[in-house]
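The chain below stands alone and is given as C-alpha cells, in the form predicted alone.
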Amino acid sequence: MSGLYLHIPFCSKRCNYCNFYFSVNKKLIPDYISALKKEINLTSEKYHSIEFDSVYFGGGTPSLLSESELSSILDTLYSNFKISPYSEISIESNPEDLDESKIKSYINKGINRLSLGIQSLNDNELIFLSRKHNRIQSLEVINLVKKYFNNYSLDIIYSLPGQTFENIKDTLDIFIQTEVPHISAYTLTFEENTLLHKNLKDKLISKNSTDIEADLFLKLSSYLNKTGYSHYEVSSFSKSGFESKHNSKYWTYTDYIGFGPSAHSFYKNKRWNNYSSLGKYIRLINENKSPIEKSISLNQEESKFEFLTLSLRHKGINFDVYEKLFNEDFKIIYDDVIKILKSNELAEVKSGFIKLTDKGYLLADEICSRYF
C-alpha cells in the first residue's frame, strides 16, 4: 500500500545543524493549514481509488500544532483518502511541546506512532546542538510517551566534536532501559547554510575525522545489535515488528504522496516536489495552481539505479523483485560485484537477498556509486 506525507514547516527556533525547509513565523500557521487542506482536496481526485496504510507528519516541528489544528488536517485526510484502519499514523515531536493532555489528544485522533527528537540526554551536548529541552524534560516526556504509546521512536545525534562512544552509550543505555522499540541514530552533519557549517568554516569548532566517525558508527551499530535491535536501515534500529512502516516505503520503492512546501512524492515511476517556499506555496494554492516545482518520469536505467541504491540502504536487494522489475537476473549481471562485496565483508547473501553489513552501511554511498 501507499503512504501519505505531510510537511509541517514551522519551528520555534532554528537548530544550528538543521537545513530542512521551515519557517519560524508561526503567524502563518492558519493560512498554511488552509492551503494544506486545499492541496489535499485537489490532489485526492487523482488517487481516490488507492488505499494508504501510513500517514507521516514531518517537519519542521509538527508538535507545534494545536490539537484542533492537527485534528482538522487529519479529518481532511480521512474524508479525502481511503486510509486503512490498520495504518501507521506517525508524528514527529519535540519534548518541550508535549504534555499529557497533548499526548492523549494524539491517541484520541488515531495517531499510533510518535517519533521523539531527543538527540541527547547530556545537557552540554543539547546546548551545543541548540536544542530547547534538557535531560530532565526528556526523561519526563519519554515516560509519558511510554505510558500511552506502544510504538514510538527516539532520535539520537552522534559524532559531536570531541564526543566519545562512552558519551553516546550514556544516552543509548537510558533509551534501552525504557524498552523503546525503535531508535534513529544520525551522524552530525555540517550542512551548508547552517550555523554549524559557518562555525566550522570560521574554525570555531572542528569536525571529527572520517576514521573517528566510522569508529563511532560501528560501535553504536554493534552495541544496539547486541542489545536486541535490528539494524534495518543505515540510520534505523528496531525491535522485531517495529520498523517504521512509512519510512520503509522510501527504501522499498513504494509509492507515497507528499503535501506542503518542499514535500516530495513518488508514484508509478514518477517523482515530483513542491516549491520550498511557504509564501509561494500558499499563494499558488490560493490561486488554484499547482505547487509542484519539478516533476520527472524515470527511465529504465534511472529506476534501476534508484532501486539498487535505496534497497542497499535498507534490508537489501531482493533478487526476485529485481528480476520482476527489470527482467534480468541480478546474480548473473552483478556476479563479480557480489564476490567483491562478500570477500571484503561489506555484504552478505542469504534468503534471496544481498544485504550490506554494518561495515557496508558505512560505505553505502561509495559502494552504490562505484558498482551500480
Second form
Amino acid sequence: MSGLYLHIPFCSKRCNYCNFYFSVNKKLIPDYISALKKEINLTSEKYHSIEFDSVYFGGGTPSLLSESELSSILDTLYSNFKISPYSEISIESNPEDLDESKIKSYINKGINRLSLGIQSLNDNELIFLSRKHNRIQSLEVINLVKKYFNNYSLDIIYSLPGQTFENIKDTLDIFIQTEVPHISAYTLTFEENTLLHKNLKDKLISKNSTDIEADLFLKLSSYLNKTGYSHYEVSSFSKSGFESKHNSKYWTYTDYIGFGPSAHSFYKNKRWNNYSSLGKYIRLINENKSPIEKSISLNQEESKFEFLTLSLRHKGINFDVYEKLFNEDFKIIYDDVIKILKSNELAEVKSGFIKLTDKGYLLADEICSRYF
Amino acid sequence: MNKFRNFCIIAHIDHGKSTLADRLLEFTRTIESRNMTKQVLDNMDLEQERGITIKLHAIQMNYKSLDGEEYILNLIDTPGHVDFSYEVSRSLAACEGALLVVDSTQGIEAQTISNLYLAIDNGLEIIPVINKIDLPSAMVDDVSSQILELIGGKKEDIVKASAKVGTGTQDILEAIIKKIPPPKIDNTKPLRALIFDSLFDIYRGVVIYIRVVDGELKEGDEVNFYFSDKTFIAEEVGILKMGRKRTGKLESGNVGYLICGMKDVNDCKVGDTVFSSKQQISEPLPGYQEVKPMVFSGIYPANTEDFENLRDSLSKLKLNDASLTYEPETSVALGFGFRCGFLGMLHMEIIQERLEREYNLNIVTTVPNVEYKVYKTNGEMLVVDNPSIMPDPSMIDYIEEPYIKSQIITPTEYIGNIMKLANDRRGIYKTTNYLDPKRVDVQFEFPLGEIIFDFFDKLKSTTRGYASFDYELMDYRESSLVKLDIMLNGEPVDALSSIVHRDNAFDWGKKLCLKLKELIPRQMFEVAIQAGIGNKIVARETISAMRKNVTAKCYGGDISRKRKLLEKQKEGKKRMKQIGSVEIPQEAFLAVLSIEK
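Please give the other form, namely the form predicted together with its partner chain, since only the form predicted alone has been shown so far.
Below: every chain and molecule of the assembly, starting with the one above.
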C-alpha cells in the first residue's frame, strides 16, 4: 500500500544545522492550508484506485499547526483518498509545542504515531544545536507522549564536536528507560547554507573526523542493538513491530504522494517534487497551475540503481523482488560484489537477501557508487 | 656588392632576445609598431606564456644603412632551451654572424656560453650586446668584463642597448652591416641548401625553411633531400617577411622557404641538404645528425575510449615536430597508450600541455625515464625505454645508462650547495673555471636519469635562481641499476615501476610508498603499498580502510538528491584508474616527480 506525505513548511526559528526550506511567517498558515487542500482536491482523482496505509506530517514543524488546522487537513485527506483503518498516521513534533491537551487532540484525530525532535537531553548540547527546548521540558513531554501513544519515536543528533560516547549514552539511556519503541539517530552534518557550516568554515567550531563519526556510529548501533532495538535503516532503530511504516516506503521502493511546498512524490516509477518556495506554491495553486517543479521518469538503469541503493540503506536487497523487477538474478550478476562485501564483513547474506552490517551501513554510499 | 647579412641572436631565457627582435623589426619597418603583439617571434601561445622560444623561425628585414645603401637582413631565430640544442646548431650554421645578448643585471649564463661556443665553432662573427642598461641594477662594467673574458675584443665594441625602451637599436643594425661578413655567393654552383626548420601547413603540406648555400633554387626545379633520399618538385619558393612572400626563386646566400608537396614532416630533417636532382650531386652540407629522443614516458588516455583520439592528436603534433616519437604500448594498469620519446623534459611538458589544451584530452603520463642498454647473460643487448620491459634480474649481466657532460654557471657562493646537489644525483665532479672573481663554470658528469626529474628546479632553488645549466649527451656507462616495482595489495602496478641505482633503492622505495599513501585516497579496504626489487620487499606503507561514506538522512523522501550525490561520486571514481581492487587517481602515476631526493 502507498503513503501520503504532507509537508508543513513552518518553524518558529531556524536551527543552525538545518538547511531545509521553511517559513517563520505564521500569518501565511491559513493561505497555505487552503492551497494544500486545493492541491489535494485537484490531484486526488488520479489515485482513486489505490489504497493508502500511512499518512505522515513532516516539516518544518507540524506541531506548530493548531488543532483545527490539522483537523481540516486530515478531513480533506479522508474525503479524497482511500485510507486504510489500519494506517499509521504520524506527526513530527517539537517538545516545546506539546502539552497534554494538544497530545490528546492528536489522539482524537486518529494520529497514532508521534516523532519527537528531542535531539539531546544535555542542555549544553541543545544550546550548541540552537534548539528552543531544554532537558526538563523534554523529560516532561516524553512522559506525556508515553502516556498517550503506544507508538512514538525519539530523535537524537550525535557526533557533536568533542562529544564522547558517554555523553551520547546519557541521552540514549533515558530513551531506553522510557522504553521508547523507535529511535532515529542522525550524525550531525554540516550542510551548506547553515550557520553551523559557516562557523565551521570560519574555524569557530571543528568537525569530528570520519573515523570518530564511524566509531560513534558503531558504538551507538551496538548499544541500541544490545538493549533491544534492531537497526533496520542507516539512522533508524526500533523494537520489534515498530518500524516506521511510512519511512519504510522510501526504502522499499513503494509509492508515496507528497503535498505542500517541496514535497516529494514517487508513483509508477516517476519522481517529482513541488516548488519549495511557499509563496510560489500558494500563487501557483491559486492560479490553478501545477506546483510541480521537476518530474522525471526513471529509466531502467536509474530505477535499478535506486532500488539497490535504497534497499541497502534499509533491510537489504531481496533477491526475489530484484528478479521480479529487473528480470535478472542479483546473485549471479553481482557474485563478486557479494563475495567482497561478505569477506570484509560489510554485508550478510541470509535467506533470500543481502543486508549491510553496521560496518557496511557506514559505507553504503561508497558501496553503491563503486559497485552499482 | 653583396647586400645579404644572415644572423641570429644568442641569449639566455629572459635576457631580452624576443624584445630586441621586435625592436629590429620595428626599426626596419618590417612591422608597424601599432600592429605588434608583444614579441612576434614567439607566435605559439605556449611560447608566449612561457616566455621562451621553442621552435625556430626566420624573418627578412630591409635596412637602409647610414652609408646610404640598402641591405637585406635575415634574422634566424633559435630555440632557447637545452632540449633543442641540435636545432640551435643548425640555425647557427645558416648564419654568418650572431648577436650575443646578455642581460646587464644577470650576467652571462651557462646556456649562452654553450651556444656561444657553438657559434664560434661554426665560424660566426659575434657582436656582443649588453641589454637592459636602463635598469637601476645594471652592472654594465662587470658584464662587459665577463664578455671580454669569453670572446676577447675591445670594450668599446660592445653595443649597449635597452630593447625595452629602444636604446641602441640602430647601433646594432650598423654593427650587423659592418662586422658580419656577407655570405659567399655563387649562383653558378650546383644547388646546396641547408634545412634549418620546417612546419606543417594543413593546406600546403610541409613548409621547409632553408638557407641557400650554393647555387640557385627556382620553382619547377626537381629537388632531392640527401639524408631522407626523397625527390620532389619545388612548387613554391619565397622569402620570409611577416608571412611567406613568394619570389619564385632564392639565390645563394639568401634565406627563405620551399613548398614541394611534401606531406610527411619526417622527410624533411633539420640539418639535411637540398640538392637539385638534375645537377650532379656533390657532398651534403656538414653537421647533419639524426635527432634522437632522450627522455621517454608513457602517455595514456584517462578514459580508455579516447585512445583513437590520442593517436590522432599525437600524429597531428608529430606533423610539426619531427623530434617527437611515439609507439603504441600496453600497460596492465593503464590499458592502451603510447610510449613517447622526447628531446628532454621541457619538450615532454610542452607535448603534454598541448595534448591537454589544444586537443582537449585528459591524459595520464607515467614517470619519465631514459633509455638503458641491458646486456643479458645470453649475450643479447636489449634497449629498454620502459621499466616494465626490464628483464628479470637473473637474466641480466649488466646495465648501461646514458651519461651527460654538464656545465653549471653560478655565483661562487653557491658552489657548496651545487656540490651537495650533484652528490645526491651521482654527479662526477670534473673541473671549475672562474669566469670572473664572482662567477664560476663548474663541470660535472651526471647519469642523464638523475637530471630528468627535477634537477633543474632543484638547482634553481638551491642557488636562488642564479645558476644556469647546460648539458650534452656523452656516452653509456655501466651502472648498478635495479628495477623497483610497486605493488598495491600484492598486485604489481607496471606503470609505477622505475629504474633506480641500487644504493638509493631502499630510500627511494620508502619515499615513493609514502608519497603514494598521500595521493591514493582511502578505499573500502585497507591498501598495502609495497616497493620491491625482484622478490624482495624494501618498503611498505598501509592506507587504512575508509570508515564512513553515507548520507545520514533523506529529507521527506527526497531520493533524487541522493541519487545525484551518488552519481557524482560515481563520476569521480570513473576518473580514477582501477587496478585490481584499488582505485588510483591519475596524479599518483607521476608521484615520483614530486619526491624529494
